[in-house]
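First, one chain by itself in structure tokens, the form predicted on its own.
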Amino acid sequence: MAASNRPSDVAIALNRFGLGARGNAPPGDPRAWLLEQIPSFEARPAAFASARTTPEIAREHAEDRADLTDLDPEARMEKRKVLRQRARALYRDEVGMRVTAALTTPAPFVERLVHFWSNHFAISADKPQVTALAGAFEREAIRPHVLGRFEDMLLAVERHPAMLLFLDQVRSVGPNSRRARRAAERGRRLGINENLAREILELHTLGARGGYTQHDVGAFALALSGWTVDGMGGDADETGAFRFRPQMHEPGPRTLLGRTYAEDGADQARAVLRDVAASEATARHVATKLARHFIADDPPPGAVDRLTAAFVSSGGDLPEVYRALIGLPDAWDARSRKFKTPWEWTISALRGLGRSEPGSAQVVALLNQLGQPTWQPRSPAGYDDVAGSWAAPEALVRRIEIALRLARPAGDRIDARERAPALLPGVLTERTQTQIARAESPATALALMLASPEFQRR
């Protein structure tokens, strides 16, 4: 029998919070399931097992420069595209661990969880050492925060190594610092950055109507001058880890914001932070993040006001926010379903199969197909949400061809025709129920419903 178009509690809390079914007995209480996932979630599962820390990265990332300088040309740029490959391959191991673990994860819904707030703080793994680094940063930034409260995440995220090379903040010096008198008397000119200080404001923390101006962009950047990377223009003590280098921060008190920050080394940016943290603004702008990506695209007013209390009222605690969403009736709304990223679609056909790695998917490449490469949005505000930036028709046709490349294999051990009423149940219409029915070969049902328009979303 047919089931109806609208999505049962089990579909939403398995597609819409998780990522995606497994074709394992459902969850008997929706809720109860989402909720149980808090306390459980492991910040470092098995899959990570092999990885490294950023300062083992960093440490051999340096080493293998020491000796540029004394290359000729040639033989430099060979040894640099040398690098970039290593750093490549590097990326491409981060990626397959990051893909395992969301396909083994017993806390699919936590797991999303870290992926919103790595697109919240994105990096784009464009320059050589963002690209290395790129696994560490959410690894070490995002997962041990992911229920924790915003103000540290926040901390860990604007520290990392990764985000202050890939906003440039390695290169901003004071003014008026020792630093930049030293290089006038020898007739060079060194200044502030404020990329690093613009983008917390406009998108990690209070939005870009949060109220700010540029004189407040300007007073924070001096107030973030030295924080660097450790190694990056003097005496390393633990190359690439964060460190705060006094003699490229700016001296003097911050006004910013309406309040004014004593000069206090480097607890004068992390004060701000604190501040800027527990605003309103920044709840309002998380919780609206948190309801669109939830919720709908253009998520509902109430259900914002409510993210925005419960982030308030907790001082930032992100469990208490995430059972205020779980508790939101408009976030088991059968009408607002999400249309999935090609991230939530590949996770989800691969879970959908069975699939426990990556393996053969060759997934670096398949999402880079798709569009959506990981860790690599070229922005910083990250990855859209919204089903305007994914839908166009030639991306569905690509998803077509996929979900045949990805279905080939499970052909001979998958039955479509039980396993689609598993994955999506109560979603499932008749039309592609009989579209599965009826395919020349099993491999063929499996596509189809990898490609369904009842897969498509969440």
Given for the second form:
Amino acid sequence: MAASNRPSDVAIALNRFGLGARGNAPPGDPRAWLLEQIPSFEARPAAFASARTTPEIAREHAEDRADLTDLDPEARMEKRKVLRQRARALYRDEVGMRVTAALTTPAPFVERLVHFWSNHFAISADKPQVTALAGAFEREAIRPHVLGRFEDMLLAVERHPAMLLFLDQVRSVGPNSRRARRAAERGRRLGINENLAREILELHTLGARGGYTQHDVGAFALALSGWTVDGMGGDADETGAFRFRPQMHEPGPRTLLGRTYAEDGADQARAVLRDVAASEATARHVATKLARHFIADDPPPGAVDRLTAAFVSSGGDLPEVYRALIGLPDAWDARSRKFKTPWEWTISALRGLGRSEPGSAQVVALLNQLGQPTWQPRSPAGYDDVAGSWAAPEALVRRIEIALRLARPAGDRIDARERAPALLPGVLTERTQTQIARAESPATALALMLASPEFQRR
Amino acid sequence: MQRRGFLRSAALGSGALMVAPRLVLANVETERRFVFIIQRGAADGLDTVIPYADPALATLRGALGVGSQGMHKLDGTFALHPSLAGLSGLYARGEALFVHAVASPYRERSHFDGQNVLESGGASPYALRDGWLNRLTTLLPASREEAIAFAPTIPLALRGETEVASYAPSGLPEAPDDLLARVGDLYDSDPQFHALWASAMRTRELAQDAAKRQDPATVGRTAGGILARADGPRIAMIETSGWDTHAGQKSRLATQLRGLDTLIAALRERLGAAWADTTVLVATEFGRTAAVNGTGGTDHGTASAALLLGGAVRGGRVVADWPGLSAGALYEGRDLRPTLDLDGLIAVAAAESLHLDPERAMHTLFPGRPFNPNLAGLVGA
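Show the same protein again, this time as the form predicted together with the partner chain rather than the form predicted on its own.
Time for the whole complex; same chain goes first.
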């Protein structure tokens, strides 16, 4: 099909669907290039070779803090400082691995989808444990399921310690559970925390106007009671693993969203999750977010309908939804372009400069400066996916300062006059080409390339 | 033992976190100043302006309740949280007014929808695309400078027709002028990039002396310093976050409120004589459950408290049609019941602060919402 080989289609495949070109040979057939990535994606590429699992990280975290209470106040403060620094170092390593994976992946479309889902199921690295587990969360709950079924990803995400800690689920106790009744005898009141239940319905599945009520949130929170994280000293092997504690679970059947769930322990909440995963409201919510991410801030309703239909008819099989997305003419409309978020811009800039690892770029600090620290949206809604949130004057100035900083070391290796058309085939404007050609130095030319409107959109 | 440690430090960590506030400013031609402080995350009004005399409070709050120790009593019904010593001083001087059981028209419990309603001024989420604070600026003659956001992005309340610039101290090496000039040429023909760039360049000089740090005291001082200037902006918005206290509320809220108290004290100090012409309105998207939850926190609720501070505020009183906290009085059996409209309060407070017609302000800021003439007299002439 000749139409699919238009230069701008190549640019769209590379930049809107992918993570930005690296300057090597462009794909011949853009749609085929995207489809081929689905079977070839590696869930755990070499970039994560040194990564540790959640139980490993949690065990170390628990051990590090075990003797804190034995120390005198001054020594305790000193030790806390060391531990904080260690947690930050772990976080930096994790961000570095994520960046390396994004720079080196042979399947940038699927890698982008990992980032998309990670933001859909956002945790925020504000609490120390969540900071330590943010990378593991994405590796363990998102990556293995990015080409699977939505329901399986949902289940993995909601059972992951990082999510259970972030949304305050770990200590949520059914008011009539054995644990609560025992505590009451000793004058302590334990009870439910409905944060996780609410955000699952509002953000992860049905959507804010997905037709659920406060009653449904409350009933779901009761169903979820007992879902917690293991950290008991008795069996240290399981520290940091998902654990269902029946003694914290609210006994009895639950009725919500028009269905009654029998008393089934851990399976009660699991059954609710299965049902909401299969709901049409969930399909539409997910379809809208995908269309917003890949097509336009205000996604065309027809595109949302078709993605919803693909989700429903395939039973939430994500590759089927991605194939429907690639097949949408709207997704290939060269006029509706997305303003890159700081993460997208940074990754595409490093790729455009041929970098294979973050190196001296100090990506953590850089993303802080650009206003999008990795895994830290400070809200379970994740980072916004619309231009209004990112296209601000000062943000633009910062990107230009950073563009120059990134371009300087590459200035004598890469000629922007050749690189720009390779990164932006069919979309590079004459004006940008002229400005690049007139730049005072090779580094300035590269900085102008990264600063150009064409490069900052996808 | 280990498990308890693992979980306890989670709570500690969140308690220690004071999320940095961010500042946004807008310019209009007036001598009066209006500052809107948003508390993102649904601040607990019942623990801010505490209805200590309500007989149901102790049962609902249990161990979470601050108790009488350290509370700043306001009258026979209400007291301020112990962290709000500065505000209690303002109340004694008649420069602080507290409004309770107040809520926007939003009745669900999503932060994001709730903030959208609070900032856009719409009756429901996403009904309006611009913000009421931006529409407020259109009621006043524009001055030479545009609005300025001291944040990398513009909050919805200040998005709209009036052009808003933004500035955030970056700590990065600045790009050389030559590159900036070339970028300007590069953006000339792209309307979106051209507008962003033009405003970034205009803001740059103004912001030279802005503070590098974003802690509450610095933000308060920075805002006060800029608002106090004869040629400075007159409308500001300060974003604070970290109010979503599902767990460990006691220590987290104490930190949050201390930050707010510090911010306002620094703002007032730096405003100097201009404090007499200033009104500060503090509000949140909705309140929290009346009862404590199972994890030492509270969940998403409905009505909350709003604070009105400033030299011209007719303060020293609590404005509330108090619904009570008995089981039957609670909204949906769980939340403080709203008895006052937050949008009406905002419109009257903003209009009186800036010498505008309150009814006209109501229609512009909150189209289609009822005007409440009974609120008149919040701010003096």
